[in-house]
Amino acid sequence: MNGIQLIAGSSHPVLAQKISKKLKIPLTPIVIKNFANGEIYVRVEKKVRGDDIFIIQTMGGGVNDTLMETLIMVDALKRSSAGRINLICPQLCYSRQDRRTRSHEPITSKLVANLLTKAGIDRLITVDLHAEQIQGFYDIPLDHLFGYPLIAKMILKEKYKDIVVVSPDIGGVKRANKLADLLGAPIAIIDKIRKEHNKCEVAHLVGDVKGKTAILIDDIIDTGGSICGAADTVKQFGAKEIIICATHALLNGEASKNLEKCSATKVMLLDSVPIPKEKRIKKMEIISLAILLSKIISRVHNEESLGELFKWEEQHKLL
């Protein structure tokens, strides 16, 4: 492909290298460093005038520094007359602050949208937004991809029997339904009451999990308290095996220890954010987004339809 450049931010170099290898396009050299006072410096070390630029930058850990780094990268490219600036951001930060639930609160996900578009990105490609309505905050093309087809493909490969897909809360029912459709399985729902940030209280379970393989699906694992509590609840209701699946493994605090101790026998995670070795546990299996994102980059650059990558049947063939 001509006239295309891949530029990796500092947040997820491993994923960027995988995408580069899949597309057979070397990463454009870039200097990113911090001054003594914490300010970020960026310089692209190659001509970008008129080219189609794809920045690969996720926002899982150190989100404020990563967001600022992204804005500075975009500004550098804009001032260097890049033709089009596409941001590949598997995990978009502040996606859980999409509305006001109390007076005097901000809508931070809208603020992030304003910052990114004002800086100069022309297109945003992301995976499993916590709230799909965030797409409406952007006045530029936004491609919202889903991670559950990759998870479904792995589950089907493992040939589990007597599957039931479990949503850990009411808000995740749509996601659970989609995964259940792909697996040809019923769903169950855990109704929980959240009393404060990062803490919740399980109320009851709707559906039958007794003697079945329960697939718990969520978009984000932060501290792990919520999903681990859901796994233990499903176990109490008689599930014979429990598999936790998630797109964004933030794994903050005691998350890895919580996952290790909980009732789940396996934890399937996508690599939307880097998962350091010290946070990995034996029951963890990591599935890469590199193939899917490579296909998206190729199709966007060549002005081809993306519709096939949003359909399970076609995505299964392509990936």
Given for the second form:
6 protein chains.
Amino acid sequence: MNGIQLIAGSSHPVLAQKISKKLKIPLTPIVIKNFANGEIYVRVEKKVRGDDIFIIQTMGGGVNDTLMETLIMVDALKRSSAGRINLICPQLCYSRQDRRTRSHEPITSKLVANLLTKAGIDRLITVDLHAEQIQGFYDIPLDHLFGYPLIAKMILKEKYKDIVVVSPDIGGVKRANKLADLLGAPIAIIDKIRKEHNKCEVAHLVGDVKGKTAILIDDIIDTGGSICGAADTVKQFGAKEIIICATHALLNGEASKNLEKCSATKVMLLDSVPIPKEKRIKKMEIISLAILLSKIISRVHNEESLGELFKWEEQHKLL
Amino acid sequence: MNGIQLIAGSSHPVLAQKISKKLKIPLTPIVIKNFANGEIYVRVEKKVRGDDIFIIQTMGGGVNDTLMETLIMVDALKRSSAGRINLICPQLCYSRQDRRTRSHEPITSKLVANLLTKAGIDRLITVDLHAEQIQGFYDIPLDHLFGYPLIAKMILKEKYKDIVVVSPDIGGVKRANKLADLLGAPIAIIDKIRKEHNKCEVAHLVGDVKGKTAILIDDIIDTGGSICGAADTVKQFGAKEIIICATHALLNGEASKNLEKCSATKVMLLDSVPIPKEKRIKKMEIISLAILLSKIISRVHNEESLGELFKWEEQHKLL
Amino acid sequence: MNGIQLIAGSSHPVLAQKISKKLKIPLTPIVIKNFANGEIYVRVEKKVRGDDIFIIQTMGGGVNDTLMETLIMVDALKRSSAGRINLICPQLCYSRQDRRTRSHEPITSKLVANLLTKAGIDRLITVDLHAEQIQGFYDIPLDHLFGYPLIAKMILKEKYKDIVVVSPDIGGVKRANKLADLLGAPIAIIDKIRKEHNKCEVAHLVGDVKGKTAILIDDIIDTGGSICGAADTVKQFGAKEIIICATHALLNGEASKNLEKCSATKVMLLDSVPIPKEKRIKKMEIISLAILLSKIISRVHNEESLGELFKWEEQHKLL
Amino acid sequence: MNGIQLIAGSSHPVLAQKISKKLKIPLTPIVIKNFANGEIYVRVEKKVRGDDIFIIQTMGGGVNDTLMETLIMVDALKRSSAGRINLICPQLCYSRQDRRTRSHEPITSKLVANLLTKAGIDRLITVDLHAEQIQGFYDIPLDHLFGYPLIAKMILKEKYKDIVVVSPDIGGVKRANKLADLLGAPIAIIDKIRKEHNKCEVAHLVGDVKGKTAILIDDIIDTGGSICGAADTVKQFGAKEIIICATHALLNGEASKNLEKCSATKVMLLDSVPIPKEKRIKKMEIISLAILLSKIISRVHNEESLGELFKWEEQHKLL
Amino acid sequence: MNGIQLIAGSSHPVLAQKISKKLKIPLTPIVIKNFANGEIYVRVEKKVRGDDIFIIQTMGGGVNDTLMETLIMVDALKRSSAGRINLICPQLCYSRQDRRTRSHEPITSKLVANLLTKAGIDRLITVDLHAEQIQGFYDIPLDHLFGYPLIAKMILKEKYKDIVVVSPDIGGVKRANKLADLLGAPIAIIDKIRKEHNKCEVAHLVGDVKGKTAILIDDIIDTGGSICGAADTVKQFGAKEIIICATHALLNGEASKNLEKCSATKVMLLDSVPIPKEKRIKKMEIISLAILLSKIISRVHNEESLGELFKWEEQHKLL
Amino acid sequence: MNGIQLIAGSSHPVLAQKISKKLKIPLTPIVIKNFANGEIYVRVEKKVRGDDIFIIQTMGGGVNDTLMETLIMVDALKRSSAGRINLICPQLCYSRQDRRTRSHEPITSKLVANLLTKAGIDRLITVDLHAEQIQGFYDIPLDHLFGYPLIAKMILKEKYKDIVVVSPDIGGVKRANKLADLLGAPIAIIDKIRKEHNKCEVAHLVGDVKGKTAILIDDIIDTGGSICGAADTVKQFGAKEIIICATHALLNGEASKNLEKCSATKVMLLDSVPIPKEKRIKKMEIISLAILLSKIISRVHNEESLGELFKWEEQHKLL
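Rather than the form predicted alone that you just supplied, could I have the structure of the form predicted in complex with a further copy of the same chain?
In what comes next, the whole complex appears, and the chain from above leads the way.
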């Protein structure tokens, strides 16, 4: 494999800069322009022939523009004879539409996989997929990284006592369980969709949080409604201190306000998507994926094993 | 679309016969032979040109032979100019290998999808996938049916009191939750993988079963070890009566003995795989998928909507 | 082929309504929602199994959202066993990026073709492609319609005298020539990119417009800058009356103001994209494609020849 | 990438020899035989495993035999484990059938793209495509070179005065415009298809050639009928001196005679196809592509940028 | 399936006419033109949308032109929305290059399969493939017909006594054996490639022909050299009467002269390729495939079984 | 290409060990487990990223399990970013189902090719295919090796006199002929399917074996019935000594007993499949493919020519 190049899409310049600095590889110059009707024009401003290209792009907001920008970049690179096109996409869009729950629905997450593959990516590197099965939507190599160990490390450092990991809903139990494993803690689940005997919906807690430090974990915080509701629920059930954690902090709409007002005292977030200043609040602690992604890029380029980076415990030690 | 034909693979003749009888369509004659080295020979003994073919095959035991038999049947049909090849496969093999949990693993469930699609099936009809995301492994139409409503209906008929639906592990919580929705009951979870302070593994119950009728639900019963252990656990935690339910009763090894000995008083199973006489025990109640599958075949052939058959509540009423 | 259905994307409800009315086929109900991060959710609210589906969608503004919406609709239809998926897309996005004019560029128009084909459309019906070669970017049947005869008909009806058809630039000469053929008129060309002896750029007219009615024709009016400049140029060169014509009236930014102020007395537009009230000015005459598209849909569904609809002269007579 | 090899098809041995000499790489021995029924037999007589292969082949005459020979060579190379198969094809056949102008026509130029890609070429290098959009018919890397700068260079060297570049028809305006840009000259167009008021066809000149040196440019000279007619037309309109230029000198039928007799005093041709002695006439000046192609081959093999070779001005300086 | 259409390529107008007459379906008008450089232009002159098209084309001489003509016809039909494209090609070109016997060779017969499939045929109908395994080169339905029963029927009618079927070489033994089965006769083999102790090549006969009627059978007669040599060999070994039979009478070069001069008294040929008057000699008896092919077309169109047409014995009775 | 790795499937550990030892490359550790229902779990226990992987697997018995195991290994390797996946499979399963001899049959050998290619192998290396045309079932590089020269070498070493090579049936004549070429011997054929005048089947010998050493050659010995019958037949026709040779010694059922009892005095076998101790009898001489395969692996990895290894005569000298 020839030289290595980093190319940043327009979605997360801060993360791209951090990775570039960490790896001591300058970002390849690229023109990305928007026409009046929304069409995107892309031109790489450097020779890429034969090189091992890493596109750094994430899909937090304006996902359709970002996805299309990515596909166009890949098309330009492929036609310019790039040696290998690796897409680093910490937050993959449409991952919640990963199955049909009603008839006449699409599986947009698979569609996205088909589009990226058809455009010509050779490898996808992503973080904390909404469902791990999405790996199988791709037939190209996909390196799926876990961000939760970074959160676990931060929690352990702060030496909380009497921890319980709480899943804000039934769908997130496995995720909570994994974090609990890392922390050596029990789990609890908020089950708010049960309607007994046609009564109205009542938040229900499976497990025990009384007097404990409740760690609420989710993959995505969108408008924050459900995670903040969960924080208030565990408060009602007697939790002493409440910490919210998430990988993908989309923070749409009133999310920051909701987090500000809710019962949580701390919000730990990864920077899989950019978190602009106006959305940041005091409670937030933001942990960067830059070091993890830099290591991955370096290993993939040098054809070294990523093995231990895929395991929670071992990744833990490395970072 | 021309005529309709039903072709039975060698895996589940009883189910095929039931469907054939229900639909009043005779099974198309087919030769399936095994050579001394295990190679399979298939020959359809009737003209299929232009017809709408439904293969009835399931993958309970000897899955590699059955999968290969299926692929060969599809190849023969495709080369014989079949109009459309629909595979009815209530139990899809390798569905538990649906993601990579460690490095250097395959995603065999996706591989199976690729093989079936490459061989030439035009549609897949299956029941209670291990993970719903497996739908996205296919780009052909896939009709995913739920068998749990059939179980719910049976439970409701027997008028148990004070029901709690119990998931035997963290991975099965969503499934338990769905059944609980149908039954209007709360859920509980057995969480046996937590190791607190390096102590040995202890079965742990999140939620409450004391004095209740515990419905233990799983998708697959393989050797029965884990579901029977779960039954004993809920017994220890004070459940009054225990019922085990599952869609895919593989019943390998000592499964029947284990079920016999365990604390459950009833075992409700669907016939997605054949359950031979020697594996049947008194506690078992077997509910057939034949009516559901017959309806599906008829609607697919006549290009009618399956919409309501995909919803738990409405499917419930239909059957 | 079973029943016919019309499904409207969110891009051009007026055109969809007109076609629906003309064909006396109601639009199939569909849910199209946007999530806070821009993700689109689509669900068809009627059975489509086996039916011949015509999606009516155009790509005037917000093209990436519209393109993605289209791909998701196609995915939903394909997985719902639609019989055939025909995309009626009068204005195809990215058609100006149809070749690489510099190194390290994409060919986004081909990328779009690959994406639509991969998602699963069976046929594309479009109007006045930026370059006719884009037909070859598709290997599925593509019915390419001409809108110019509708403009020609309107011009002929108004009985202008001494017509000359003017191409506003070198790239549009073939288009002008075709319209001139229909009108039995000569052509002229504005050639503004020649720089003789390093002087600044001068608009240059190849051919003669003095005292004539100049018909300026372009395929796309984006911000209108270049077509309005062309109108002023032909004015300077002595044209008596000036009419601007175009198929795809994107009318971005100051387009309507520019058209208002320029030397043209009339602006004839097709409705390949919606032209909202606030962009309409008095000079504009808008000719609808609804009748042409309705005829096409009807013929495609009934497997009748479109032959004559592809020829300028004959299409002319039909409409 | 391992070693580099040059393999010549049977179509243009002289060009292949020149490139081989320039690059100091001997041509790989290959057997190409014809059977009595026209079937072609190909066998490479040297190990190609892992090597970077450049096939030198053009498609001037007997295009179907040459195309098939090329496909067979590619098949042999692919099955012999060639590392990368690059096709150098200065004149690509069927490029004029690049769109459907009437119903029920093929797009043979796209078909050719599909055939070459299916057979297994990894890259195409070609010169002066009939339409630049043909680039998008390929999804493999395609390096499209311009030959016109070589012609411009020759014209500039001869210091003609008062140049006008003339397109022999409407379709060639863009090409003429590009050459005019290089020469800093104005353009004119012959428009012979206008029929005013049902009169017979009259050659019509848009622009001015009186007393000037008219440079007539076309991509392909087939039988020469149209370009020679154009030369006579510009003569009638008063051109002082007339020079015909073209990249692809097919020179079929009476082409050489026609060129001999017409009003042009010079005919400048590139050697994208072989021009046998019997077709050569005194007026002809033949400029070889060998140096340009050699540079390309060398850069592609060494994964160097071709960027400047794609730009008219810069390519100009290089050669 | 809609209407049926027959389209004749330029290769075998007589056979196409016979089939058209037999089926009472007129040939669809089509324009096939050749440009000076050998490029082929095709245009179907009738609507084909949705219809079931049967192309009648064979590949006897000028195979590359014919193959390319076929591919272009298919491209035109596909882009014109033909319902199904069936290629009737009694003699498939390049079928002798069906494996690699030396390194660095192509497998052109597979390449042809890939090209036809890529262009878009939906079904191939052919006669007496050089090797039956070529069926597996296709993944579309392929109906492989036997022409030998037509020959067998003719031989039986003439009531020869004491027949032995002779294969002219080792490679043809299976074919001879099949004919022998139909005739109830023994076989013999000419084995001319054995070189014992470095002596020169000697024709060697395995089996016995003395005093018998020797039926020499081959699939293809190209220049006739080998089959005529075989006739002379069996003469030397004492055969009383000699009859040569073949399906594909390419008759290149001196073939007719060779057949005239050789020891055979009769040459029975099928008309899988046209046999022009100037190649016909008195000994020849030509049996037409028209009836067999007409029956096939009719059955394929009506989705009836071809089963018995694939069996020698039963086909025998039908024709 | 990076490092080389050998990975052994579970089918032929002895051969894998021999190759590993010969090449001085240890076998890569791999976990291959079977679940109770026959599902196979595979995990490679070493980093393979970027490496050149050679899987050593054969398909002698339990072919469906072995084929599936192979496909799963390939899937795991592909998803783990292996650089190139080469499958060494001396005995390819289902190679006898390489064409349709009756209607409504599959071509399973092609299906296997499609499955292996779809799963992701980059190259196949195999020995003595049942029909050489199977090479064309693959579009990836396929290196087809001959094992017969190893047998020829052994026969020549033992200095038998008056050799005749006998094909046990019509289908094997080419194979016998090739061996005869190597040995400089004549051939004979057993033709046991002729039924003259409705009499019962009689073994019939074409050629002469009286007093000679008859070498009976077949590619596969399955249950041994037909080859042993052939041995007895040549005995009846007067052969003095009889030697049976074969590449693929499946030895199913009573094969060893049959060989023991039959008229052959020696049975020469290659080890393309494992021959367990309980199946070995005194007459057997087993020649290992390990040296040949080791040479191939080494050359493929180093991108050296295999040319001479494909020729009988030259391979002969090398081993």
